[in-house]
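Next up: just one chain, as structure tokens, the form predicted alone.
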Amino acid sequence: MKSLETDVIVIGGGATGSGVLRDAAMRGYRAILVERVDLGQGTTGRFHGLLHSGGRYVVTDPRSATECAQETAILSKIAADAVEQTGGLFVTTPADDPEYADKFAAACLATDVPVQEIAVAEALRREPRLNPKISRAFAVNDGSVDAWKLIWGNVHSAMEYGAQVLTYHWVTQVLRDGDRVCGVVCRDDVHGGEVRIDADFVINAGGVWAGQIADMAGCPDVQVVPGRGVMIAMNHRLVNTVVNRCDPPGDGDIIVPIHTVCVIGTTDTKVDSPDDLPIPRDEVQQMLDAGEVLVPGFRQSRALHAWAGARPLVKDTRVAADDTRHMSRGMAAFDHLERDGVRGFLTISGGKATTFRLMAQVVVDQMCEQRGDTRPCRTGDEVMPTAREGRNYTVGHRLADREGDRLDDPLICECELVTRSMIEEHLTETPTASFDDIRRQMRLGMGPCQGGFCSMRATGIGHEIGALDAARANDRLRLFLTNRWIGLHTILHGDQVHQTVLDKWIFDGTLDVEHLPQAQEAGQ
């Protein structure tokens, strides 16, 4: 068994875990993050991309609203390359309670959430596709955030301070020495074998899986409720501003423009397991119907992909056990020394992607306090290395890049403007990467063809440069197509049916992907 030793282990590779890693490393601790799959493959990579102004929670969860407002301002500076400052609107549609608007405006002032009421004509000028029957409109500081860029910005920053990241390392044991947690044992799902990591402290940032990790440490009853939400990406930006219904939070009341698409979300249903997230057809139809309320004609637009994510909602005794819609979106930090008499172990869960940096600060502060070690947090002051140019991203940023290399570097994914050199570089540096790993970093296959053309090209490149032998290349192509299909079968309508049938003819008819040779090596 391979052995490592460090000051602090962070379990979980979402926004919170990567934020904890960065915070701990910047305070001078040796830190290692372990993640059971790829970074951002859990909840952080499965939401609608909204960077919250706080407006959504000003009435129902005022503390979360204030935290979101403060953190949005910070993230827009320290992670500018991951943030698009779209701005946001809260609008009163004919389906909404007209009296809620005054309550909303007053609550924004009470929670320090910047807001300005604007004329309906101005709202329609900004967003011509909006329902022309809206009666009031409020401008807020919503934005959109590329979750994977945000995570990698944290990771690159942490690495500059000496941190390590071990993806595809599944925690199988949390080690105890009497009343103290002293490390973990992980299964390496890429290279095989086990890795033991000894540490002074373990921070559980497992999100919706945090309760399972706490159980492994002998700290029971950390109750994190998975709240499943279904979202749909539409073919293009029907709006260029985040649009919210000015009504108590409900299903399908937000449309978020992100990159070249827009996303509508979301439902909210308690599920038993965060690893089993169905995408019911009735909830997909519910989202499409909800889109019509904000943007008439929404259903006639092309739906590209549907998916489900699981919110990590810490059990709230104030509401029913299955009422995830009304559970708090606030963070919950568990000091297991105080709670369970276990030293060297902390859990952080709940919260929002928008508040990940604050959550990291809270839990690392707790660690410093237990260690009797005064080291201030600096994560809100230092810009991440990927954002040092100080520019927020724009929808056309890749097109501008391609203007410079279009004659020398062939496009492999026309939808998302991914070039051959981008794929070659990633596969050379990380030959174990799946095509879904590449998708998370480059958006490969996330456009209208959903990988129908670029996936086979990327497969050929991987084999041509020697990163993949034929059998492993086939396996990764099959896995990528399988994962894309999960989000397609519930939205097959109109143009998306035509595209999917064409893809099926290519992969089943021409390439016969199901019968291509398979790799024999375990883990490949």
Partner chain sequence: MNDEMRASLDHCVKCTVCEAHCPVAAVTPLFPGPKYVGPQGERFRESGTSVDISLDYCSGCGICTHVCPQDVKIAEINAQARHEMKSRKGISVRDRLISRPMVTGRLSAPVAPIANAVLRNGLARRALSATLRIHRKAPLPASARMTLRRWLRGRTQAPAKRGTIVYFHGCAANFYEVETGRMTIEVLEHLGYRVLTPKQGCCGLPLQSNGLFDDARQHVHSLVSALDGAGHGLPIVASSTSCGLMLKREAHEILGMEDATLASVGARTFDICEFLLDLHDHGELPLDLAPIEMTIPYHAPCQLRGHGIGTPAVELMKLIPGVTVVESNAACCGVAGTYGLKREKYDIAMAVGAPLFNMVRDMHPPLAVCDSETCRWQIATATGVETVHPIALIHRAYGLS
The other form holds:
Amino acid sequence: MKSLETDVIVIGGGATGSGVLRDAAMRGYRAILVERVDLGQGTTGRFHGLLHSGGRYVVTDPRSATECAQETAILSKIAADAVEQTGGLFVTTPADDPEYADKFAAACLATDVPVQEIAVAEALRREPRLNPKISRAFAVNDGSVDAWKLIWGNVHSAMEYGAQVLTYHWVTQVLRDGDRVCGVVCRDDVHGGEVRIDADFVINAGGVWAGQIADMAGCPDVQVVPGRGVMIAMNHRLVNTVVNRCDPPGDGDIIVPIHTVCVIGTTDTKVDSPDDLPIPRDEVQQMLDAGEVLVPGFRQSRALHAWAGARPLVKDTRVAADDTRHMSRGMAAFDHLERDGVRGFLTISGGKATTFRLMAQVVVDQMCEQRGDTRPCRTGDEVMPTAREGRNYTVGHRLADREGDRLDDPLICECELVTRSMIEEHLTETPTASFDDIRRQMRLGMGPCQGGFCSMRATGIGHEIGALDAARANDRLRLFLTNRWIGLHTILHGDQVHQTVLDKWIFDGTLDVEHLPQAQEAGQ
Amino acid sequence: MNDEMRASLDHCVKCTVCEAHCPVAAVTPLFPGPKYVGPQGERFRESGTSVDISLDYCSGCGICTHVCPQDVKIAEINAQARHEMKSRKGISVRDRLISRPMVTGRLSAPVAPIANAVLRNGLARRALSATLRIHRKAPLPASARMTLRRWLRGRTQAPAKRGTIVYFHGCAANFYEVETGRMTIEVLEHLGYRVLTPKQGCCGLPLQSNGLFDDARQHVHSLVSALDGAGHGLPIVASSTSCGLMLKREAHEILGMEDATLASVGARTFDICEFLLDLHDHGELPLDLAPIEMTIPYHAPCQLRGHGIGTPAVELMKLIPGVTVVESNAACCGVAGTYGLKREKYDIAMAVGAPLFNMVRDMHPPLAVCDSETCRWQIATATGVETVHPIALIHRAYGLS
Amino acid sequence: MSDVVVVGAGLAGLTAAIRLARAGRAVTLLSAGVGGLQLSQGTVDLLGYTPDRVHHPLDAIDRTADADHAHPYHHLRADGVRHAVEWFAEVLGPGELVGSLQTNVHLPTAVGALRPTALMPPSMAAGDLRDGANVAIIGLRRLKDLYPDLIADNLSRTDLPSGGRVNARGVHVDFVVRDGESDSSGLVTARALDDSSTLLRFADAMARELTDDDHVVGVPAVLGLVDTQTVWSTLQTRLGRPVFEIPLPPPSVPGIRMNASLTAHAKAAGVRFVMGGRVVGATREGTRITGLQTDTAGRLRLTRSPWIVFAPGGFESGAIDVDSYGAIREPVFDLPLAHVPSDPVVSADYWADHPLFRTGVAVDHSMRPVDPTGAAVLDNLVVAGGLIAGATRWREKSGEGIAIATAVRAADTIIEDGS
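Switch from the form predicted alone to the form predicted in complex with its partner chain and give that structure.
What follows is the whole complex; the chain from before opens it.
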């Protein structure tokens, strides 16, 4: 068994885990992050991409609202490249309670969430596709954020401070030495074999899986209930501003423009397992109906892809609900020394992507306290290495980039403007990357054709540069097609049917991918 | 942007049909192709933001929209994006000037011999090239000494036996190709129609294709009032296929005009050959056509294809005994209105048109036929073959010339 | 007025139009845009998998016709298919189409699978590989749709349907098609190769990379757009060994060639093409369609005709529409649909045979659309091609066979009607 040694192990490669890694590394701890699959493959990579102004919570959860407003301002600076400052609108549609708007405006003031009521005509000028029957409109500082970029921003920053990241390392054991957690054992799912990591401290940032990890550490009853939310990406930006229903939080109350698409979200259904997240057709219909309320004609627009994420909803039966020292609203930090008598082990879960940095700060503060160190958090002051150009994301940037290199660098994914050298560089650096890993990095196959034209090219390139042998290349291709289908089959209608069948003509009709030699049944 | 056009990008399945048929992308890698700058690029454009300057290499010929099997309004998306780009970057004096055929026509008609001599003068053309970046070999039309409207003033109409129609002659037939206008009127009168020719201005198409949308809309507005004012509900016949298309489609789809008069005028506008072939399809076109022994190369211009009516000129000319029509099957002559006049686009335009020019030259024909004026000038300039509107053959076959 | 209006410019529409025009009918062909044929790989597939690999397609067609009465081949059987496809092959001629209806060949695809087909352009025929052959697969550095090493590795690992294996190797050639362009599509390359000096430069660039051990050479299907016969035979002569083309995803040059060729045949036969208006509706009198409404510039145009061949394609062209509530319909005539799946319309497994894709219009032996009782619903409309229910064409590799045979049968219904 391979073995490593460090100060802190962070379990979980979502926004929170990567934020904890960065925070710990910046405070001078040697840190290793372990993630069972790829970074951002869990809840963080499965939300609609909203960077909350706080507006959504001003009435129901004022403290979260204020936190969101503060964190959004910080992230727009430190992770500028991941954030698009789209602005947001809260609009009162005919389906909304007209009384809520005044409550909303007052609550924004009370929670320091910047807001400005604007004329309906002005809202419609900014967003011409909005329902013309809206009666009130409030401008807020919502934005959209590429959660994967956020994670890599954290990770790159942490690595500059000496941290390490081990993806596809599945924690099979949390090691105990008496009342102290002293490390983990992971299964390396890429290279095979096991890895033992010894550490003084383990921070459990397992999100919706945090309860399972706490169990492994002998800290039972951390109950994290997965709340499944369904989202649908539409083919293009029907709105360029985040648009919210001005109504108490509910299903399908928001459309978020992010990258080239806009996302309608979301539902909220308690489910048994975070690893089994179906996309029920009735929830898809519910989202399409909800879209229609905000943008008439939404149903006639092209739905590209649906997915489900699992929110971590934390219940701790051992702590009183009013114990706010442990239960900051929306986030849950468990001090297992106090709770279970176990040293060197902390759990952070709940919360939302917008407040990941604050969550990291809270849990690393707790670690410092337990260790008796005084090392202040600096994550809000220092810009991430990926954001040093200081420019926020704009949707046109790739088109501008390709204007410069179009004639020198073949375009492989034409929908999302991914070039050959982007793929080559990534595969050279990470030969084990699946096409879904590449997708998360650079949006390969996330456009209208859903991989119809680019995935064969990516397969050929991966094989050509020696990253994959033919058998693995075939399997990668088949796996990618299999995985894209998960988000396609439940929303398949209209234009996307034409696309799917053209893609079938290409893959089956022209390429006969189905009969590639020794193709194995894909499935991971 | 006309949201209906933008929304059509949702229909794109990336099938490459538009790319395969784009005449500009076929001859230069400088243009990334209609799919790239159209439904693909549009997903990356926030309203009012075009960052891809290569979009300007689109000639606006419209073939992409025509061939698209999924109803994506590719050319319209591109035209609107180009407009937005230009309104931010500014529009050159040259583009402003070549967008105004009425101004240039009116200025030069009284002094047509002088103006034409200047156009033929190499030195003067070099000066135009240097100052205005209009290519010195580009096909600029010669001005007629007498405009169509002046010709109309001096004549009396035959009595109507069949009904009344409105003739939309456009700038070309008024200032440059008066013959086409005259022959269109004479053929229609020969068929028994009373032909009204209300005072009319430019349709705004050159303004539109050079990105001057506001000015173009004003022109459309005046024009449709004039045509509608001549007699509400009357059919309107156009001999300029591109200007007719402006009324039928482009003013709405590219300029985004939602005007009831425009919609009514557009629904009543017919290309002259479309109008005549419809008569024939209803058995109402007299077939007393005198033979013309001639093998004629015919080019269906891009703008005609935009009408979605096929190639009525071919069917009509086939009705004339002795005429053999050879279709060019070429994509485009290259000029695309004013695109091929521009110094920086001239070589591309000539390369686009090369297969057509070769085909015409190789036939050594007495005449070539094409429905669109700027294409006729381009073909004639490039090949030296006289190129006429199909109405010229009908006119002759009816014994009118 | 035309005798027949054909709706659709794909393989089925073009085939029906040529058949009718050659029989003396005045034909107008209406299409929304260019047909799907130019996206195809340029072969004529009759039946490739049932789901096992098919070696003798006509035999397999009769077996399918017997076993599956809902399959389009049920109405055609091997005889109907042979009759139609032999005629079709004559239209194109042996310079454009070779092969046998009796026996499939198995041609390498652009990922290195062996794909069964019946007829192919002569430039693809040498792809029918034999045991022990040394195959060089040539990739062009600037062409992103063919990766020669992947094809070669997959081919070398494949048992040939005729037995044995080949030794394949990938060869890379950096051929500059247009200066200043690193990304030249197959179409751009093919256009360039129609020029003889470019072709010789291309041949020389390839010859430099080959050794005496290479028996046969596979190249991307870019060997000329207009005069493939010359380009291909020149290349074979220069390289001194058989050369075969491997079709690419769209823009597919062999598909474009076949589309151009059939369009030219149709025009020569007098077919009037009206492209650029989608047929959106119809006028009817009882069970007769009296006119078709097309959405053209400025207005709806009505085209009258005694007969209609309806060949608008399938799901890929929107000829069958699935709306956001999952309702499936044929939007122009609201023809009755067969094989309409209950929810869910597609399986959650990508590799499954999805019920939705068998949905379509059921027809009788004359290709008239029928209702669930089997009764024809319209008198003067026949259906051809992808709209017809009962087959997942891309999977079983039957697309061209069904298109051609149903188009010929549909045309013959009209020709035999005589009125």
